[in-house]
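The chain that follows stands alone, in the form predicted alone, written as structure tokens.
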Amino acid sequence: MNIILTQSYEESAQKGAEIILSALARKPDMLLGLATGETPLGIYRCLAEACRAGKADFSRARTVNLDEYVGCREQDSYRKFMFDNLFDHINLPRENVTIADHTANPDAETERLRGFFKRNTVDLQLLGIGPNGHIGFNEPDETLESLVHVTPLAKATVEANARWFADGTVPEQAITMGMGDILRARSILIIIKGESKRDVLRGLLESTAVTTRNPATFLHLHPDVTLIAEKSLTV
């Protein structure tokens, strides 16, 4: 694992965009994974801000999105949060996103994703953490799903995640990529953000040990991951 600390997260987001920036530079095509929340917002505008510079071109890239609420209101779908915090600032084909339809069967949205891995190759994966050590909506539990799946909420993402609701109401569901999903990209980049994720990012640097209880231990296993947080998250 390459680990980059940093001072700021301003300083960090700089560092995971430009690694992304990089990798668009290589493979024009790219398949792109991208996660949701707070962690990643510096990132996005980074690379809105590359793209309007003429400094980035997403025209030949495509994302797919980490995971999805089932049922929720359009405007708390992660759909509705790439698009008005990414998607509109670049030029990025629509045609070529991939998020799980929350309007869907999730059922249904389960087979077609897990299609589209099958078909598909991520290369380059963004990831944040939970406080729990979630990666995606793969909570902390005896066993871990490997594919796509639908999976109940654990109560603290739900206590974490309801702020970015209008009525404070996080759906009990929601469809993610499995771990082994998430560990079949060709890179990852996980951004570590906040005091809440102080002890799980210790777990993760501290230690080798891999275990369902702290999911994000599983990047242990992956041969090319690259982790940023800031330096004080770590004393």
Ligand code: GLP
Contents of the next structure:
Amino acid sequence: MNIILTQSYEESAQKGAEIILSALARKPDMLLGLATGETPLGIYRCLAEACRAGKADFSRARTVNLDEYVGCREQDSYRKFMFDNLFDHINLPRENVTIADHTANPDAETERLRGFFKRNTVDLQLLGIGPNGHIGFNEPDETLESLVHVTPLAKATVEANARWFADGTVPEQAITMGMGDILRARSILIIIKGESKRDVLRGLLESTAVTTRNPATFLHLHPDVTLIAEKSLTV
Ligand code: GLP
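Would you generate the structure of this protein in the form predicted in complex with the ligand, following the form predicted alone above?
Zooming out: every chain and molecule, the one shown earlier first.
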């Protein structure tokens, strides 16, 4: 794992965006795996800025999102989050966006997305992390699922994500890329932000052991992972 420790979140976001932009420059028709939550927002601002300044061209790129809530309201969906925070600000064609449909039958969506990952390989997967080590919505458990699946959300995740919902009610289920889908990406970029991630970050830095009780530890199995975090979170 390549570790980059920064002085601030802004620097983390800038470095993360640089990695994405250089991958895009090398492969303009790349398939970029994207994440939601607070952590990638700074990266998305940098990507939008690069596009506005004519320094990035997403016209041939494709994206796929890690996860989506099942049966949530449009306003709470990750689809809306992605359009508000990134897609409406870059020149990515709408038809090049793949994200689970929160209104669709979850089993049908699972099949559709499993088909997508059979036919496509993610070039660079951007990840955040949950305070409990979840990546996407692969929650700590006795076993982890390798392919796209519908999953109940862990109590810790419901609590951590309630801040995004106006009425505080988080959907009980989500559809997520599986651990195998994530680990098959050619490169992985994980950004860690926030005090609540301190323990999980230290765990990743201090041990290379892998456990289903902390899904992010599976990143130790991948040959090309870059982790970016603020140095202050490690002390
Ligand atoms: C959600 C998403 C994850 C994300 C996590 C962290 O649970 N499913 O993909 O990494 O939130 O979010 P934040 O960056 O807001 O801490």
